[in-house]
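One chain is shown next in structure tokens, namely the form predicted on its own.
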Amino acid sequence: MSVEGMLEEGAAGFGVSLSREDTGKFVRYLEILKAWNRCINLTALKDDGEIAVSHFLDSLSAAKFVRGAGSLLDIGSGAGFPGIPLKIAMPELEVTLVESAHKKTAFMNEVIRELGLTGIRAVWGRAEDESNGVPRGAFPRVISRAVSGVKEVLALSEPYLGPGGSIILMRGRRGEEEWEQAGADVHARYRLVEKMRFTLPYGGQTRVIFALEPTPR
């Protein structure tokens, strides 16, 4: 099956409808990623299909958690995951990407330019740095994909949440174990709103997504 076919079929399984224009943007994203990956370490994956599944479709698996949110902050975006794929699939979503590595931020800005995306920006800075130019208390959704430990990423994410906002954690197959090991203080501080455990199409990798809300202090 072609990459376009894998993306269209796989995305549909997550309730996401991709147009031919959308899949074309993903193919261009893939080309840019492979070209830059020769110079900087963006992904260990080399096969087009593996990248499409493990990065693009994995990112789109979070669509139900951010749909209708209006704006999204992606902390530790790396090569743009999950923020850029979500933006391609949901162009109405305003997306801010935060990444501490300058070269990866430059890569994301190149992808944004090449794909002609608007309403999205990549910010070079650390999430814990109050001078990074990203507004605190402003986002309905803050998302992070396999970044740091659960307790650490929650602490980084919470200051950016707007009233009634939620934090979306995208974790690997040990996600539920990681949540349990986060400790009673974390469980008391955050309410688990929704959890989705699933298997990625084609590759068979297990993933877990958590939607969490801070409890009133």
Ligand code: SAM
Contents of the next structure:
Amino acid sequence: MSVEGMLEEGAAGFGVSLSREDTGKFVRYLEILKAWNRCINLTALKDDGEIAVSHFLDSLSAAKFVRGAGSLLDIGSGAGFPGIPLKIAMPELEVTLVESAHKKTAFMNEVIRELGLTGIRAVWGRAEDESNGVPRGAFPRVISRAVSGVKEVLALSEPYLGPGGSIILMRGRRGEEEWEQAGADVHARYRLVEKMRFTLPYGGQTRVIFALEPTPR
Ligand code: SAM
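Okay, that's the form predicted on its own, but what's the structure of the form predicted in complex with S-adenosylmethionine (SAM)?
The complete assembly is shown below, putting the previous chain first.
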């Protein structure tokens, strides 16, 4: 099956409808990713299908957690995951990507420019840096995929949450174990609103997504 076919069919499995224009943007994203990956380390994956499944479709798996939210902060986006794929699929979502590695931020800005995406920006900085220019207390959803430990990434995420907002953690197959090991303080501080354990299509790996809300202090 073509990459476009995999993306269209795979995304539909996550309740996401991709137009031909959308899949074209993913194909262009893939080309830019492979070109930049020759010079900077953005992904260990080389095969187009693997990138489409393990990066693009995996990013889209979080669609139901952010749909209709209005705006989204993606912490530690790396090569743009999950924020850029979610933006392609949901153009109405305002997306901020914060990433501490300068070259990865430059890459994301290149993708945003090349794909003609609007209402999305990539910020170079550390999430914990007070002067990174990203507003605190302002986002209905704060998401991260494969960023540090559960306890650490929750501490990075919480200051950015707006009232009633939720934190979306995208983890690998050991996600539940990581949540258990985060400890009693974390479990008392955050309410587990939803957990989704699933296997990526086309022989992909198992993943777990958590939606968490801070409990009132
Ligand atoms: N989310 C991307 C993905 O799923 O492919 C990248 C995951 S990578 C394992 C973690 C990323 O988080 C790296 O690009 C790293 O530079 C970035 N990062 C780590 N700590 C950070 C922090 N405190 N603030 C912003 N970015 C951070």
